[in-house]
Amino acid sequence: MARVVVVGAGFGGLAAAARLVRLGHEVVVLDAADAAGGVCRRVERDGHTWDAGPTYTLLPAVLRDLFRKSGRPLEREMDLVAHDVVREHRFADGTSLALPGGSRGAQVRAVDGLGAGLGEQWAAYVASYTETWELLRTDVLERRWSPEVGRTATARLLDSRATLQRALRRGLRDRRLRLVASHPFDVDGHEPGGVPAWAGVVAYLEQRFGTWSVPTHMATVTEVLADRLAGRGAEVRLGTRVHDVVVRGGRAVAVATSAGEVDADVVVCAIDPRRLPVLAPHVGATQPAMPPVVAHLGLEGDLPDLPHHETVIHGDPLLVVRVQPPGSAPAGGAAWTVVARGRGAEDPVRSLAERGVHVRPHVVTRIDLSPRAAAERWGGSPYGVRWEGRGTTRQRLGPRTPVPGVLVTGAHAAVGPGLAFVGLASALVAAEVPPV
């Protein structure tokens, strides 16, 4: 049995030591917070939740997986149900696309109301990333990545110069195809310039498997994972902040913190490396995605028609709404949640109201973060490394590190965006710590 010490309690670091936990291992969760969860946690004000953080996943089977070989299925936890509209765009040119999930079809009807024959085209922009789907999911999502033993398609894939811009631009001629289809970077502070062609897999992901969200908040997630890691007998210490990692004899053997020493046999890094001394000399060249402008909303009265979960108003600022479940607000209100990146995104309500959505009357409480504010809350960015070309790949840790004895998770480990990369990159650690 190895003593596992895992710093940070966002959704990366639970669901590693919830994995880790069940092979039999002793596991000790850190966190200078005062609750579990990192960004995948709630937000409460006057009545009101927002989840602070994603509202939906991709690939559900990597949570169903996780569920399953930490103790207990999902569906005995937390109903997971799929959106029949991945998110609805709106153009400046007043033309929208509500772009279904789980079907071709679907995605091809609904295209095709922007234009006759651009159902067909965007169909073959999404079925280009069929390869390398199967190439990044057995060779680099579900083990870890190694040249001696992945596919040389597949090296060849992860060493390509080809960017999404160009990818975007050679296979959709419509600009408002190019906008739905970098929507997944641009919202998450990435330049299509700098993130390389196969990201883009994530247009497949969504045709294929849609999107799908836990009814009450994603943070429910978290909340059990906290729950399942107690009650296995996992020590989740919060409060704690913690300050390096302790190497002797060439590797980790504690980890420092406010509150003293804590031996390990294996430390499993959870938030940004540059955090820790130890590892931050083995990133420098990478920079972290930069939070976008939050404004949590509490609202009451005859609220604009948003039809869907997520709404996107393309233009500058780049406006994303997303609409909180029910029961988020007291009754006869409601609670929104807007994302704003661009020139005026400050005030993200009265970017609104320039696009004629029109809000401010309504508001009854509200709580707004800004950049800056929002990497103090959560102790760094919770959006991983920024793309900043091919070099990136090869630049970013995980699942391990130079440091022998340290292995890498959450966002700034996976390869792609949201909880369902973060959980395989998760699952990816739990295999290198041998089970009992």
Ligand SMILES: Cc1cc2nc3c(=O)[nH]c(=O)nc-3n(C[C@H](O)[C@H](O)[C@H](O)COP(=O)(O)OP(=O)(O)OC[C@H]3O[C@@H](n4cnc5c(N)ncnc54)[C@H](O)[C@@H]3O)c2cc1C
Given for the second form:
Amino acid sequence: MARVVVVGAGFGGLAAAARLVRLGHEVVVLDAADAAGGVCRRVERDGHTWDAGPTYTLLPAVLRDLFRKSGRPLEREMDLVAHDVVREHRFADGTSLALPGGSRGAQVRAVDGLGAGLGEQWAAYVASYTETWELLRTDVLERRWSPEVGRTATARLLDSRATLQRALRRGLRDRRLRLVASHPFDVDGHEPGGVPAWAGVVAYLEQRFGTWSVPTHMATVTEVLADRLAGRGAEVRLGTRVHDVVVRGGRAVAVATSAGEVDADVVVCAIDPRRLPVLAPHVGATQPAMPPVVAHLGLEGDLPDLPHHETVIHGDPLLVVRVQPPGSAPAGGAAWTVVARGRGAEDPVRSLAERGVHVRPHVVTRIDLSPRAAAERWGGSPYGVRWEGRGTTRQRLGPRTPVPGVLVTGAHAAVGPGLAFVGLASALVAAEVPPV
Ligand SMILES: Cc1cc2nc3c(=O)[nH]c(=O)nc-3n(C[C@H](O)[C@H](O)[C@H](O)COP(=O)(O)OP(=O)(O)OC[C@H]3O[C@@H](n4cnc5c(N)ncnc54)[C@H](O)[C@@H]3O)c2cc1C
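Next block: the form predicted in complex with the named molecule, after the form predicted alone:
Then the entire complex follows, led off by the chain already shown.
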């Protein structure tokens, strides 16, 4: 049995810990915050509840696998429900697209509403990622990437200079469709010119597998994982900031914390590795992706009609409105989260009004989080590494690091942020700790 110390009790740290405990290891999870879950947690005020971060996930199989491999199946703990519509896009020219998930045919029909023939153009763009997905899934996501074992085609993909910007220009003549395809990267703070073309596979995943939510809030996922850890004898120590990994005799033997050293046979870093001086030199010249402005709004009265769980209002600033699940507000009210990026993003309510979505008179409570406050509260960026060309792929650590005894997971180690990719990264970490 190895004694594993996991640094960070966000979804990445908890997912790795839950798997490792089930494999028979002694696990201690340390987090600087006063609650577990990282950004996957509830925020509550005046009878309203919001998910602080994720409101849906891609690849539901990742959560199902995690729950099955760490105890009871997910279905016995919570519902996970597919959305008919991935998100609604509203464009500056007044047109809109409610993009369905999980169906090529439904996407073709919906996209044709923007112009005859555009549906097939979109479907061809999405289909161009079919092989990319198979290569990434089998060589990078479901097992540790190794040039010795992985296919040459995957190495070529990872080394390619092709950018998402170029793929969009080639594959999508309609500007609105390019906005739809680049949205997941725009909202996370990336420039399409810095994003590798293969990362556009997200559009394929949305079409093929859809997007999924837990109707009692996505935070239920981390709450159940934390309970599961406690039930299996793992320790989650909150209010404990980790300053560094202690290396003696050439390998990790402990972590240095605000409450002294904590011994470890293996350390799993599930925070930004730049924050641990032992790992920082190995992260190369990468930067964290800057968080957006976030406003959680409690609303009442006759609200503008936003029929889908997520509405993207394109323009500058880019605005994303997420309607929190039913039951998130007192009777007759609603809870929305607005994510904003760009010019004038500091006041998302004003920016919404400028685009015809008037909610100011309906706001009964609100919580605002600036990018700086978010990075402080979350101990770094939950969006992981900023894409700056193909070199970023290689400079990302994980699951192994050059420091013996230290593994890495979380948004900074995964190929992208989000529960799906982080969940896959945590499974790789668990596979790296020698079995009991
Ligand atoms: C507003 C927002 C919306 C999002 N929406 C979605 C979505 O809809 N779907 C989706 O899949 N993804 C979404 N994401 C991304 C997703 O939430 C993250 O990628 C994922 O939750 C990251 O998990 P993590 O464990 O890597 O990091 P975090 O959740 O950031 O957890 C890191 C933890 O480490 C702790 N920590 C940091 N430094 C230290 C230290 N030195 N010592 C001890 N503890 C430390 C922090 O307190 C924190 O608890 C969203 C993110 C945000 C911010």
